[in-house]
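The chain below stands alone and is given as structure tokens, in the form predicted alone.
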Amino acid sequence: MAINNWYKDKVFYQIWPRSFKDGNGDGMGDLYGVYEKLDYIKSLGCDGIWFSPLYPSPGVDCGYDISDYYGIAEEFGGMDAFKKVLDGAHERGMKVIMDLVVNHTSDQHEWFQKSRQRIDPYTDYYIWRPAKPNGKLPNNWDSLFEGKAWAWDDVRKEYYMHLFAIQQADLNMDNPLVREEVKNILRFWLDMGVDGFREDVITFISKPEGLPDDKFMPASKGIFMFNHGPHLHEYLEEFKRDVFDKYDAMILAEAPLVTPKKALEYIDENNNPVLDMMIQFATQEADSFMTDYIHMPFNLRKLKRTYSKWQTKLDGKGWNMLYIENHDHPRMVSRYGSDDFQKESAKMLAVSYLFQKGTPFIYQGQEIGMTNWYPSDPEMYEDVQTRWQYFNVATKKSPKKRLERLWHGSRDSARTPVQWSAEENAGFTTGKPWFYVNDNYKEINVADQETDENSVLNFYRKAISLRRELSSVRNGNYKEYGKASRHLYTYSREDGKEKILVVCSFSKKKNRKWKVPEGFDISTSELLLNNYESLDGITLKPYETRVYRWRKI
């Protein structure tokens, strides 16, 4: 575990190799294009890498399908490219860590191929189970990705389980001899110089003996049977014990559908905790249900009540991981804010998490306030789960409905490739790129703002610099107003030295009124961050945000 909660004080930036930077003219983003960009990702107040998996793979989910675990993918630069990167990033005072996907491998691993062909020890490394004397799956739980969630093996004439793609199949954590396994990735990983690690859907990893039907499918998909199962706790408390405690590493766990009450089993500080933070999925669930793909209007009173929920709830127990943004989830401008202010609403939105109590989370191209893609044609993506999506679910829409669906919902919004300039390709390959470049790239791309003091760039800069010199951020009480409000999102921090109040407009509206807390007196306060450069009292504009101090004598 983190010695000293070293994570509390940093601000990591997030790289999704393939569309980061393609440093070798191959059109594949790679640590050569890392390397040549620390400086920048430092620039901007940063001080921590995720690196989303960099292992080799068939790439069948873009690298979270992992055929060999102590490797890193020639398409990436090789080991040494990761080596020189880490210690670049050391040298410059940045932690890294990495993706830990140990819920399931590629069908390709070592493991997968033995175990099809019960070689021991690898014949329970996965979950297999034959038909049903009927001829039916061994239960009804669905994939999260693609069909069910059993696919059938020809050579060991057995089904195995897949909770994502059919080629990621998955582990059996209850054999000690996989847990042995991952036990000893850590410690290669952590030898190495990593710092940590971000854990992929780890609450899934403990399935429920027996394997029983969930009584609430189809709208389930099993979830609630897989997820937090019967022995997650004991397994992660077997992997604190024989390797963290060993390291001073942080543990980031990625947690579908957990509340604060539920977190705090595992983060509360005052209970022996088996992880430092968890990546809740609740702050992408104010414009859909359960899933991207089913898409409701924006509510901001549900964003709010989120927000200040995981603020109360874990202050003074558990530490928040903030985010709005990631790899598996659309660009948060075109959702929650607007690709009509643009601009505006990016600002915005970072003002609305990044003064928030924990440790901030930055996705690549979310500094720039990148927007989501509208592809012309389903077939121009490539992530699996929107191809499923678009090819068998909600197939008596229309092609355009379906498209549109995509538009709200594919994660391969967030993957197309870092804007960096208006040149060619976005400045992002001198090659061919892997996948396609949104055609915005010449209104929004880094170079451009990097001379535009008033850009969106600059205000992440402005904005990561103010949050580290305010004390009340670190250390301060949190409390929202105006709870009702359909269109703003208030609220203050405060300690002994200083309180602050943050004000959010998610509004298109110019003359939006703001009401003033009461015990706030804007007169006598220090403003300190806002996202126009004139002030009109207490109307707000399309999207406006405005920081405010009052200092304690």
Second form
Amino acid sequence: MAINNWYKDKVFYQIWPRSFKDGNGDGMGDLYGVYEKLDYIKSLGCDGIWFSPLYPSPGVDCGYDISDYYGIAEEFGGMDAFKKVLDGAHERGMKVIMDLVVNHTSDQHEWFQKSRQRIDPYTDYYIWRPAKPNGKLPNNWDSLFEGKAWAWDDVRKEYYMHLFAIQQADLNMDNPLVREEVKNILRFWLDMGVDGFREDVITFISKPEGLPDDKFMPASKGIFMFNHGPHLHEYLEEFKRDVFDKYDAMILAEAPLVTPKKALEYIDENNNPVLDMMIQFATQEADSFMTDYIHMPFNLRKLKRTYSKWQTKLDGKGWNMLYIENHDHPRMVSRYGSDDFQKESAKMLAVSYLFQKGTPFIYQGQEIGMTNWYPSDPEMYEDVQTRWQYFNVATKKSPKKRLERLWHGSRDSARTPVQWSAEENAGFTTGKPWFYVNDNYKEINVADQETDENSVLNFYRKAISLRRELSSVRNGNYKEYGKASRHLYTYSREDGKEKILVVCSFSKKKNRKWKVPEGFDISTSELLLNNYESLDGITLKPYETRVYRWRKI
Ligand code: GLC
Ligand code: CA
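Since we've got the form predicted alone here, give me the form predicted in complex with alpha-D-glucopyranose too.
In what comes next, the whole complex appears, and the chain from above leads the way.
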């Protein structure tokens, strides 16, 4: 794991390459665009970049279906453009981590093409099962994206497992040759100079022996069987022993359904950690159940419980990865905040998590408060999961209800191009954008926000620079107040030097009364950050947020 835990002092920016910035006018975001914007990323105060997959891929799942682990897709500029970006980032003191997607490969990957023809050594690289005499599938597991987890291959005349799209075939990680392949991939990128990995659904890589049926779950069958499977820890340990121990790399693991207790089995710093941090999903579930498609009214108490649970249970043992947005969930302003109070709620949401303990991640466009996208026609959606959800799930509902379900649930809401300016195509491309630009780009864009001192963008800059200055944010104790409140989130951070108090209103109401926690005298504090020009005592305006400090020395 990373030596000296350098990642604890970083603020990461996540790039989803297709929609970040097009540098050569073909309508697709690319590394030329990233290179142009390195100073912009740095200007936010970010000093780390996580790239969603850049590898060659047929693009069925926007790059999460990899066909060559050793290359950079031509559409993104190829290897030369990547090396230029990597050097450019390093020159600016920024770390770069890659997405490592090894639960599955594209069905176009050479390994799969050979495996389906039973060409050794690839024959057992994937999870193949013969047809059953009764015509049933090998087991009853569900794919997380489309239908059941099995697809028939006409070449090999067997089923292969796909926990995601049909074209994403699950690797057989129990095969030592596959694990050697993973290690070679890791070494290749680490030797080139990348600083670590975000490991895609890594907790799914070990399937239980015999692949038994799931007898308990009514939907998402199999998930509790292949998540944290029997050999997961052992395989992660092997990757660490054979590879990571020889590099100064940071490892961040995507971990659906993980609890703090479970996370500590992998990231406890006092107990041979095999990972540095984990991406939990719980903070995404304050307005949904298990998946974004099961939408419910936003419940602040649920969010606060999760925030505080992760802050306190990991304290002194493991390190939190902090985020509110990524490429897999709709935009937060439109979910926990409000499109009607876009500016205020975007800033408040930033404060809600940026002053917690951990390493923050910011997803492209979040820093200007980009909102959800509300297309009028389901055919406009691109994402494989979204399309399945529309055409195959809840089909008895009215077309309007079905479309609204996508507005709330689809990942495409967060995948529209970054809004750089009020110019055509939001300044994302001079060509025809590969995907729709959100209609609100004239009101919400980087160029306008650069010139506005009170913009969401400049607020992010302030908040990030503050979090770097405040010793209590890096290491201090976390405490939550007013837990029962359905509208306000109040927390403090404290170390030997200072105490800070953060309040966030998640309410549209004009005059929310804030009960200042006992032991804090606002009249003796410094107000470090807030999102309204004037303050009205302890009465909070819609989505108001404030950060106060008391110095001890
Ligand atoms: C992860 C990725 C997501 C992808 C899936 C399959 O959840 O974040 O974008 O579709 O894995 O690789
Ligand atoms: Ca391009």
